[in-house]
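Coming up is one lone chain in structure tokens, specifically the form predicted alone.
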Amino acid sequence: MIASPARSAYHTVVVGAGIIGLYTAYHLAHAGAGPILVLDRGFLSSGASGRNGGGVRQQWETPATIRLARESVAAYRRFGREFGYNIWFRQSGYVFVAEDEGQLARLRRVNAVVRGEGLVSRVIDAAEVLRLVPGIRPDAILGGTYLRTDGILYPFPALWGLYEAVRALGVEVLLGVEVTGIHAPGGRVAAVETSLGRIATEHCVNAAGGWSGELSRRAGLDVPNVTTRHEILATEPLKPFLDPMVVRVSDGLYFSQTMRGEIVGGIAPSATLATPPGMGSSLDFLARMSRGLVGLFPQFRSLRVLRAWSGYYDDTPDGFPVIGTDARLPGFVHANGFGGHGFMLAPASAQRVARAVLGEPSDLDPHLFGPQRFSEPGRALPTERLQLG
């Protein structure tokens, strides 16, 4: 049975109980901005926050994204002390691999930007890739980049830690409740319409992940967010041999090895296939993933897949998330468009979302992250295209 809200009105209603929504509620509660209500149409971890591979990296194409990622890595390092949950965050690095000179040239440019932000990443040759990724076919890669302080965590204890923390701070979290619309009679947010009825609020945070575009449109806002389904699998366990996350630039193939020995990874979806409904898996994904892994590791040919699943990315045209209050509907705050990398950027991004709710100034460039950027005439600004792994 679904519980009802304890109140008829809240300072803020956060839509989405994933990593972004819960972190936002946590920062708001710490600022004393209650009462706060978090709503989610599913169960805890039913969205992308419970369906990702746990990668957390700081290798990006733009300084703005790198700064958010670096702050987030620092937050995950102290997560156990702050929340009392072990998220098994191991900074064993990310290795991006290139197959030709064009890809390697792109990684060199990324490396220069990353190093310019004070991170000790480096360009590596094929021999160094082989040292970091034992067993990879030497003739399958030309070189790559490596940043040791990137890492991998286990998503579920992070969600549970935040869930328990926000509830301890007095935040209400109701699961299985859908937000069906926004009530804005005076041109600003006055309430959210839900499957439980109308709930009054002056602030609605759209942290609905793959459903955020749908929620924005229900609020009468034209947004460019596009939902795409990405798939992932886990194999039977192998003797531990791989420390870093490995990402191939050409097709977005990524994989890591869990502490139990499983190979967990995915690959960019086929551009020729429409996004299918549901969160199952497809033969197309399994075939392309198998070809990708076996092409790099012929010894994986007989490796069995134990399970496969999928989740939704929330993509924007320029690859940057959407963070901040929408001027077209005061009180409606965006915390979406993370393109499947919400977990990587959540701690730092959610702080900025909370500041937007509180009306505090932001250090984020609105031309890169603001909701209004897509309507700017003649816009010619950076894009973030390292949307891999």
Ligand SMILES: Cc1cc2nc3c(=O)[nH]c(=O)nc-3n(C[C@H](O)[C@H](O)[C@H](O)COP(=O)(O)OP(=O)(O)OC[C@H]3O[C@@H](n4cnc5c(N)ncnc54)[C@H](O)[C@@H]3O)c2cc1C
Second form
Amino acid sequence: MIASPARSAYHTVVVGAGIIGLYTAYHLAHAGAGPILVLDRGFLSSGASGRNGGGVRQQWETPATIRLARESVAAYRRFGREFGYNIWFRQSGYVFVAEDEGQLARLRRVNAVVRGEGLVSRVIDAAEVLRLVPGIRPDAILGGTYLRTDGILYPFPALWGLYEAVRALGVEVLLGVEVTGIHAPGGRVAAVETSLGRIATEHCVNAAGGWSGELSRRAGLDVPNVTTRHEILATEPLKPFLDPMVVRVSDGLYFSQTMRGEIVGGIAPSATLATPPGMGSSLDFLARMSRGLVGLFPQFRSLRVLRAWSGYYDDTPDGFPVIGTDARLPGFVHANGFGGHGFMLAPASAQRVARAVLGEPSDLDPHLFGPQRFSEPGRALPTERLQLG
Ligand SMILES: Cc1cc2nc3c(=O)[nH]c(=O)nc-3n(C[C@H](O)[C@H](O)[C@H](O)COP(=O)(O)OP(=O)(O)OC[C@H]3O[C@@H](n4cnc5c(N)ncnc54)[C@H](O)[C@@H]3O)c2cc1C
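Rather than the form predicted alone that you just supplied, could I have the structure of the form predicted together with this ligand?
Everything in the complex follows now, all chains and molecules, and the chain you saw is the first one.
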């Protein structure tokens, strides 16, 4: 049975109970704002937040992303103390691997930016890759980069911990309720239209993940967000041998080993095949993923796949998320466009979303993160292109 909202009017309605929506509700409630209502048409973890690889890295091409990632790592380190849930965050590093000089040169540039932000990443040679990734075919790699404080977490307890925390702070979370439109009679958000009827609110946060573009368009806003389906698999367990997350630059192949011993990973979608509908798995993905893994570890030839699934990325043209109030529709706040990396950026990003709702000044560059940036004339600003793993 779906519950009804306890009130007829709210300070903020957050659309989406994924990691971004829940963290935003948490920061808002923590700041004393309210009443707050979180609506999700699915179940907790039905979106990308319950379908991802759990990777948390700070190796990025731009200082702006590195800062959000570093702050988020600090938040995940204290998650257990703050929320009473163990998210099994282990800082066992990320290894990016290059197969040729061009890729290695790119990683060297990334490394310089990361080190410039005070993080001790380093360029490593093939021998060190082999030490960190035992069993990898030495002739398949030239070198790479490594940052030990990157890591992997288990996404589900993060959602459960936040869900309980926000409810304890008085936030209402209703699952199975769809937001179908935005009511903005005077050109400002006044209510959300939902499958339960109209609910009055001063602010609406669009944290709808891969469906955020759809919601913005329902609000009459033209946005460039694009939804792409990404697949992922888990193999049968192997004896523990691998600590870091491994990412190959050439094709976005990434994999890590869970504490149960499974290899979990994915690869960039095929550039030529049309995206199949739904959130299942495709033969094309299984074939490319198997070729990728067996190419690096011939001993994986007989390793069996136990599960495979997919989820949606919410991509933006420049690779930065969209955070802030939409000037075209006051009261409508974007918290979307996180591509394949929303979990690792969530704690710090959601704090900026909450500030936008509260009308507080932001330390984020609006030319990089603001909703208006896509319509800036002659825009030639940095892009965040390390959209791998
Ligand atoms: C295969 C895969 C691997 C990934 N690996 C990583 C990784 O290793 N590290 C990392 O940081 N990130 C990773 N990501 C990306 C990460 O999972 C997402 O960026 C992040 O979870 C987005 O969180 P969200 O809260 O914005 O969206 P979601 O978790 O998708 O939540 C959005 C919610 O909005 C709800 N919703 C949508 N429209 C409506 C509506 N109209 N009304 C009501 N509810 C609505 C949906 O039901 C959904 O629950 C991966 C993603 C995928 C698919």
